[in-house]
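Only one chain is included here, represented as structure tokens and corresponding to the form predicted on its own.
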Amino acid sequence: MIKLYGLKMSNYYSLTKALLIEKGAEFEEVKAPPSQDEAYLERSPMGKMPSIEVDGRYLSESFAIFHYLENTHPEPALLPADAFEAAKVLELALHMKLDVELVARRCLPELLFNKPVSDETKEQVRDDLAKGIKAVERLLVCDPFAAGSEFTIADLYVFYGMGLGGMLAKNVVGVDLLADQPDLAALLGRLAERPSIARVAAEQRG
């Protein structure tokens, strides 16, 4: 049995909770607010969340939470079996990590606790989430999902990171990240729906 550690506001918790479902995982969630003590830190080194537990042995980072997964439950595949096209999916599910998510990020401070962004950060953020969003345009097919016609890992990071990063981008710096972006807009509505994704989505309202 899986142990999932975390907290259910965390967008990198559910996507993590999401994946679980969709390998069909067995799995227990575990309450662990972030921390920087040392019991904390054997599971994840720095202090973030979500982390697992197998066997006795924890693993921290989505990324390689998945790579796990992807390896111990084959089934259903969430990379595609082509070498080229499954680094492909990986591309785009790190762009808009690294270059959307991570970026709106810099913002949490002012929006979860109140604490000020400066605008030169505020500035820097609106143009780097406008370069972003454009490079994960230019990888998006959308048809009908993230990367191509088959669900996939890239689906998950799409969905979550533009979760927190559209809500932050909006709220803090006035930007919104599916201006002029349809079929994005239309691939998140489809993407909700989805039954893993629907069931974090209940169990964290509920």
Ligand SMILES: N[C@@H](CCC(=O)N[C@@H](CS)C(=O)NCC(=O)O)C(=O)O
Contents of the next structure:
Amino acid sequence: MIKLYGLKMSNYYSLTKALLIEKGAEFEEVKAPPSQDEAYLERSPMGKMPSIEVDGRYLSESFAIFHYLENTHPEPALLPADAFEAAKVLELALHMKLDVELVARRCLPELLFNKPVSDETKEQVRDDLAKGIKAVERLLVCDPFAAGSEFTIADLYVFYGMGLGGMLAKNVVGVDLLADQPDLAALLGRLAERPSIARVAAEQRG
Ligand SMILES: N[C@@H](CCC(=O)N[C@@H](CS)C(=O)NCC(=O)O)C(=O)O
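Structure of the form predicted together with this ligand, given the form predicted on its own:
Every chain and every other molecule in the complex is listed next, the one we just looked at coming first.
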């Protein structure tokens, strides 16, 4: 049985939980807020969530966890069989993660912890987000899923990346990432109804 450590409020925890559900993996959730304690760092070297435990071994980073699950639970596949197509799916997921979500995340201290972000940082975030969302837009298919006809890992990164990223962008730097993106908005609506994602949201609400 896989143990999933973290908190339900975290978007990467939610992504990983949805992934475990999609894979039909047996798992249990263990409440574990981020920490710099030695025992926590052994599980997750940056002290972040999520992490998983499998037979007494630990793994952090949602992408690494995905890689593990894709190998141990190959069905349903969340990457195309074709190597190049599979890499294109990862390319989309990574641009969403690194160039949209992670950029917007620079504003997290202001929204969550009441620690103002400097105007200079906000300006940089606006510039970087504009590039990031354009990069994602170039790769998005949205017909009907993020990367094409099948549900893939990119759908999870787009859904959970846009969730937090979109909220931060709008509330802290006044950027609507969905402006001029009707296909992406529609995709997010469809994904919200997917059973794995809907279950994660329902259980988050408690
Ligand atoms: N790259 C990591 C990101 C994980 C991450 O940023 N987790 C956040 C919560 S969503 C966290 O634990 N933050 C607490 C901290 O940075 O101390 C992944 O993909 O799993």
